[in-house]
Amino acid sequence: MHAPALHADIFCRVIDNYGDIGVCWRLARQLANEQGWAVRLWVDDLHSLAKLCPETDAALEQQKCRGVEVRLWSTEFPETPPADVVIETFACVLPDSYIAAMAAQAHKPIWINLEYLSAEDWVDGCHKLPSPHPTLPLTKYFFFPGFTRKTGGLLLERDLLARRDAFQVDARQQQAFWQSIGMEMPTAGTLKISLFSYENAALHGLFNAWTISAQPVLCLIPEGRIVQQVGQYFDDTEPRVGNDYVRGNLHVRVLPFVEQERYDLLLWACDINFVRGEDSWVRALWAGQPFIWQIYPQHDEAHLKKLHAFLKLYGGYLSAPHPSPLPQAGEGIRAVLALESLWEAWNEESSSGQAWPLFAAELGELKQHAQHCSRQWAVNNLALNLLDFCQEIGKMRA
């Protein structure tokens, strides 16, 4: 006999942009269409949840989407049952009424704080770490993404890497995709490039290097906070989603907002993707290809920190000899070099124009090091820790 389906209860706030909501939307879904679990996710802000999703309607605090109950996380909570499991994202405060049910039930949900991901060292020994509540008799846990198997690993769809490399084999996918994007598939010769980024002072020297490249470079550039800067560069005014700019070797399309699926294919079309914040961050490393993060910055640069934590990790592959077709030590420090120049420099909004061509110049060695890594880290797969980590508490407690 099969064991029952857990159900679980998924809390998000909205804080800024769409990581948070990007990170609980695929974890909704994976944990519903791959586990059998039953999900609700509670979300304050239904708006932008129907950019990830379009089909979810923002006006209505209660509905199904792709195998999840959706519901508005509202001021006045309802009276609502606790799930037999509690997944308390990224430190947002669960309702008061909603834990003083989950302390009356005789058998107590499991309590989950899913954390922002980080490479920096001490998650290694955070994760798991339980927390006594000071007054009522709940535990929660905390558990943290991340790259070691010391950690809950990282969101990875069952098939989605299998999915990637049929993609980037079958000339007539990739042309449905530009086709979808109103373009024409580009030639051979042309370096496409994603760009989803925070506003950043850095984008016109980046701009200038394209323009003058040796090789023609398509910029794709996702509706965002970004567009204004392109106007800027371009002399409009009025930047709008389908508007094309050209400038010497340089050609920039904005795209509207894309939803996750969608998003993907474009990371998969591109030969480099530059993203932000957690969610397409972790998309990027899924999709293969060279990539620059850019993270969500602090007004105390701690930010900063993490970013060279996870270089220090990334980049450690590439500096160590691996066995072919891996780059050997020599090739892979300068390729180091190349990758933490542009990133830096993207992150500091400082000389990327600068780091480009030693970035561009390694393109080779890069590629061959994202598509290791794509490997290398999807053997931890986040929804099959924690699922694992649930029975594991069951157990305990039996």
Given for the second form:
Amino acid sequence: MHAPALHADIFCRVIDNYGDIGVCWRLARQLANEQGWAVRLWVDDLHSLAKLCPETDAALEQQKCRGVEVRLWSTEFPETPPADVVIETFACVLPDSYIAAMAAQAHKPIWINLEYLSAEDWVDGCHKLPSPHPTLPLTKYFFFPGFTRKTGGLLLERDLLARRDAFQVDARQQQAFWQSIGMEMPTAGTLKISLFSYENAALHGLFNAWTISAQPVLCLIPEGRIVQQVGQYFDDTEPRVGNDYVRGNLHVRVLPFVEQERYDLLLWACDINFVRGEDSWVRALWAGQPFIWQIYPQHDEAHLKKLHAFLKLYGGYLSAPHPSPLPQAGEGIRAVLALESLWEAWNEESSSGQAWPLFAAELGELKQHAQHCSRQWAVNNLALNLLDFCQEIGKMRA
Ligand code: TRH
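Can you now output the form predicted in complex with ligand TRH? The one shown was the form predicted alone.
Every component of the complex follows; first up is the chain already shown.
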């Protein structure tokens, strides 16, 4: 017999950009469509959600999208019976009235704070820690995504890697993708790069390097914060979606922002992906292609610790002995250095152009490594871990 489907409320405050809503929307869809939960997503900015899911009507306070009930989280929070599982994301602070309603339930909801992803060591020790409410009979639990079995794992749709593998060997699917973005399928010798990025002073040097690259480079840039800089490089004061720019061996196309599920296709279709923030970072991992992560900058530079923790973990796998045909210890060192120098240059906004040739020379090894890591980390699925954790708490309380 199946356990009865749970009701979940997920709360999301959009701080800026698309990371917060990106993670919440993905989790909401997964719990609703893969686990059969009844999911309500409370979000304070429907316009951001509409970018990821264009069928969202930003004028509607309540609607159903892709199996998820989407509710506008406005300052006047309506009287709402709490769900069985309450997911507060990134410490977004729930409405007082909702917390009071949770406390008034005979059977208290399971209250989870879903935290940011990090590869830092301390995460293992903090995952699942309880935090009793100071005055009410409620306990909130910290749920940390992460890379080890002691963390909550990573968000991954059930069939994603199978779909990715099918796409990457199927010329027809790839052709359909290129057509859908209004482009011919690039020739076999073209290096395809997607570049989703914050403003970055290192872009100029990188473009210079691609301009003189021996191999033709096609760089696809989703519309967003870096597009003005692209215009500056090509002396265009009004860069727009759909524009093409060509210099030397570099061809740049500015793409429209696509709905969240289709962004994966872009990552799968490219040989190298530049990503940013939290959610596109994980999607780049699942793409199984070499990638460069631009971490979201924090004023106290805490982001650099996070960046280095991940580089240590990811690069560590690369330099460790692997079963053939992956690189043996020692052989991977060059690839680790190449990876580190480009990642550091890109995040420090320094001479990425110099780091590029080293990185390009190690692409074969980096690709095998990326495929290996995607399979290795796929076994630790966040939604399934969340389910197990809810059952654990349920048993503890019984
Ligand atoms: O938008 P971001 O920079 O978000 C950031 C980070 O999450 C950061 O940690 C957080 O503190 C800050 O916001 C407030 O990058 P991120 O996390 O990669 O999110 C982008 C989302 O947009 C992701 O879900 C993928 C999606 N996307 C599309 O759906 N279509 C597109 O065309 C593109 C380029 C992205």
